[in-house]
Each structure stands twice: as C-alpha cells, then as structure tokens.
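Below you'll find only one chain, the form predicted on its own, shown as structure tokens.
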Amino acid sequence: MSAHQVMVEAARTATVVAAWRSGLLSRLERGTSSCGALASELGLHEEATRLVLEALAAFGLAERTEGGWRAAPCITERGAAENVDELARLYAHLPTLLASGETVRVDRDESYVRVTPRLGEMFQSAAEALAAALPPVDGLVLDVGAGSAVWSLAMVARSPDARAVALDSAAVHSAARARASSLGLSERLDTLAADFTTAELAAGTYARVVVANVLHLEPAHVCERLLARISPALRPGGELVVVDVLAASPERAAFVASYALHLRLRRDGARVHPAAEIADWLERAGCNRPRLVSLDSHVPGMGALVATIRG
C-alpha cells in the first residue's frame, strides 16, 4: 500500500466515524434530505457537511439523488445501518483495548437477543450455498450455539426426512421459530434451552452437528473441548460441520485482521482459528479429516469443515 493509499484509508475511517458520531449516517439512513436541510436539523456547518456527504459519497456510502443525499443500498439493505452503528461504537472502544487490553462491558445476553434475527439474514445466502454443497440428511440435525437456526433450517429445507434441533439460550428461541415460520418449517424445528458447553447430549442421536460461528468466541482450548463433547452425540456415519471465518487466503488477510479484531473487543480469548487447527481438532474428537466447502462469495473468509464421525 503506498502513501496515499494509506491517506485514503485513514480519510475513510475518520469520516465513517464523524458522520456516526455526528448522526448523519443513521439520518442518511432514515431518507433524503438536503444538505442544508441535513445540517439545520442535526446542528452541523452547512459546507463541512457537503464535504462530508461527497466524501461519503466517493467511498460508496452515500448517494446524491435529485432530491438531495440518502444512505447508499450497502448501508440500508438488511439493517446494516445499525451494523455500521454497532461497528463503530464498538472501535470506539478500541484505544482502551489497546492500553488495558480490557474489553468491551456490555450485556452479552441482551446483546445478542437484539443481533439474532439480523445475523440470520445476514447470512441467509451462505447457509443455503452450504446446504446445497452438502448431501441431504435424514434425520436431527443439532444446531449448537443455533441462534436463528439459519444453518440448520437451510439443511432442513432441502431434506424432507430431516429435523432441526436448535440449542441455544431460550431468549433467542423465538428468533428460531419465526424463520422456521417464515420458510413453512415450523413442524420441523424442536428447540433445546441449555448452555451449549455443558448440554448433555444422548449419545448417538444426531444424523448431523452444525457448530456455525460460535467457535470464534472462544480460545483454542475451549474450543478443542467443546467438539469432543458433542461429537459422540453423533449417529454413525453422522457429520459434524464447523462453520466460521477462517484464516486462509492471502487476499482476505485484511479482512480477517479486521473481524480478529473485532472479536478481540468484544470478548476475551476470541480469535479467528485456522482452517487446519480446527481440522485437528476434529480429528481428535473421533472425525475422518474434513473437506472445506468455500462460503466466500457469501462472507469474506468464511467456510465450512465437514467431517465424518469414524466408526
């Protein structure tokens, strides 16, 4: 990256977060308005604000119409306004990370409660590209640290004899059921209210594990010792499939800096686990190596491993 380059990202990342702090972005986001307009109403100088709008506008995140500025498609499509608004009070965080390494105090629970039904739509696409790469299944199908079971109902639409179990906190369960309402799968979708790290599973009950971003959250490990829990709940010949951003490609190291992180600040010991760690991991919890299906044209960096329980 060269000189200038580095201006430019540097101008990127102070914008995106004046006009946050400021309100433009999220009033951006709520329809067009004028820029004097825009300025009178959130109390900001009429001509720093048209720079602003035109530097948002060059970066991809405005968009000048004849009736004024509005948000762009990319921060108003699937609630990514309040992702960006989410985004930036947590990197706002990110100067006591750096001197303490403390992260950021929030509720966890609530927290997650509010992202859930979000998190299913953000990634709609790639479970159903996974779904499509696996075979069909014939039987439960456990969804761990399930959230919206957006995993597992994406394998349980394209599987007439399967079933989804979601296991998850009971405050995220309704998110569960209405996407199974939403897709005509509400027959089909049990729920299991219990913390998946210590959940007794029946041994030999689930035709196929799904374990999707939640192995980020947590250190090596824990980790490790979370796949060799449930992998005995797996049926013979079941498969445990690892979903999660994974550190591979060269051309997706930044994004995989940034999202490591973006964990780092919200929890400690989160990190982004290599591709061939995890696979060691599942070796060792009773799995044949696994196979990569590549969700990348999905989620930068994200894939799955798909492994066979042995025996």
Ligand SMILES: C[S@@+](CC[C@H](N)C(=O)[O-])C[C@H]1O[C@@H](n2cnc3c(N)ncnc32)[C@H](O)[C@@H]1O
Given for the second form:
Amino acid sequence: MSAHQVMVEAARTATVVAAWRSGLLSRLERGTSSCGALASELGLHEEATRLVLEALAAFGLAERTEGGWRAAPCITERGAAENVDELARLYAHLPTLLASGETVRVDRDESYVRVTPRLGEMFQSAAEALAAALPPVDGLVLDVGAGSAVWSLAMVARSPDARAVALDSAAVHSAARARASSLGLSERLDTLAADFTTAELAAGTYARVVVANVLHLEPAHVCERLLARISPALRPGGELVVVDVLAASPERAAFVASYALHLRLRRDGARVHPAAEIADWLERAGCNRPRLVSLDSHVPGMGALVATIRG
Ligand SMILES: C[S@@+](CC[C@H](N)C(=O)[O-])C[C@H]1O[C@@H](n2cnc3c(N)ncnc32)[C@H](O)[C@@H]1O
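Given the form predicted on its own above, I would also like to look at the protein as it appears in the form predicted in complex with this ligand.
Every chain and every other molecule in the complex is listed next, the one we just looked at coming first.
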C-alpha cells in the first residue's frame, strides 16, 4: 500500500465512524436532504458536513441527487443500515479489546434472535448454490446451530424426501420457523432445543449434518471435540458439511482479517479456522478427506467442506 492509500484508508475509517456517531449515516438512510438541513437538524457545522458528505460519496456510501444527499444503495438495501449500525457499535469496542482482551457484553440468545433472520437473507444465495452442488438428500438433515436454518432448508427445498432438524436454543427457533414458512416448508422442519456441546444425538440417524457458521465461534480444541461428538449421528454413507469463512485465500486477506476481529470482539476464543485444519478434524472424527465447495462468489472467503463418513 502506498502512503496515499494509507491516508485514504485512515480517512475512510474516521469518516465512517464520525458519520455514524453524529447520526449522519442513519439520517441519510432515512431519506434525501440538503447539506444545510442535515447540518441544522443534527447540530453539525455546515461546511464540515459538506466535506464529510463528499468523502462519503467518494467512498461509495452516499449519493448527491437533485434534492440533496442520500445514502447509497449498499446502505439502504434491506438490512444493510442496521448492519452498518451494528458493525460500527462493535468495532467501536476495538480499543477496549486491544487494551484488555475483553469482548463486548451481549445477551447471546437475544442477539441471535435479532441477527439470525438477517444472516438467513445474507446467506440465501450461497445456501442455494451449495444445495445445488450437492446430491439430493434422502432423510434427515441435522442443522447444528441452525439459526434461520437457511442451509438445511435450501437442501430440503431441492430434495422431496428430506426433512430438516434445526438444533439451536429454543429462543432462536422462531427464525427457522419463519424461514420454513416463507419457503412453504413448515411441514418439513423439526426443531430440537439443545446445546450442541452436550446434546445426545441418536447414532446412525442423519443423512446429512450441517455445521454452518458455528466453528468460528469456538477455539480449535472445542471444534474438534464437537465434530467428533456429532459424526456418530450420521447414518452409513452420510455427509458432514462444514460451512464457514475459511482462512484460505490470500486475495480475501483483508476481509478474513476484518472478520477475525469481528468474531473476537464478540467472543473470547472465536477465530477463523484454516480449511486444512478443519479437514484434519473431520478426518479424525471418522470422515473421509473432505472436498471443498467454494461459495466465495456469494460471501468472501466462504466455503463448504463436504466429507462422507468412513464406512
Ligand atoms: C452465527 S449463527 C449461525 C446460524 C446459521 N447456521 C447460519 O449460518 O446462518 C450461530 C448459531 O449457533 C447457535 N449456537 C451457538 N452456540 C450454541 C450452542 N452451544 N448450542 C446450540 N446452538 C448454539 C446460535 O444460537 C446461533 O443461532
């Protein structure tokens, strides 16, 4: 990176933080307004507001129209502004994390009830692509830490003889039920209220087990233990499918590093695991070496490792 780029990156970060803290970003998201009206409404200095608006526009976050300024589509598209708000809040905690290693305090269930429907929308196209890349499944698909069950429901939608079983805390099941209902799949979803670190799973029962965006919540030794305890639940020939952002591709380094910070801000021990390490855990859990299905064109760095249980 050149010295100029360093300046741009520093300005980009500071501009977004200032626009978020002053309320400018969420005000732009709510509708178009002139610079003067924005400054007076938010109690800001007008000339400085114009400079910040121009910088936001140059960074692709705001647009100038005949009627004034408004947020760019990447902010106004469904759920994005809420996301920016949540991300800004989260990254604002970074100095504390840096000084003390302390994570943000959140009520986990409450946060997942809010976030998982949004994750469902965000992962929908990746989930459909994964379902299309795998053979149809005949039997039960256990979705571990299911959230909205976006991954298992996409599989069930393509497989007339499959049912999804969403394992998550009871509070989060509403997200899975809502998604199943929107897809017309309510009759093919079961819910299992349990903690995946202790749940008793009947051996040899499931045609496929999906572990999507769960391993990044846990340190390596917990992930390995989790895969080892769920793999016996697969029936002969069954598949264990791990979906996550994988620390594999150098061109995604900036995204993966941002995501790693994002995870660690929320949870001690959370990290982005390399694909090769997950593959080793799967093998030690009794599976064949997995194949990788890249989902990078849908979510940067995301991939699925698909392993069949050893016979
Ligand atoms: C990041 S979300 C991923 C949701 C979904 N798999 C997806 O990809 O959109 C993690 C999910 O794991 C669930 N979860 C976390 N720890 C859990 C545990 N110990 N037992 C059961 N579910 C858990 C959370 O409630 C949340 O729904």
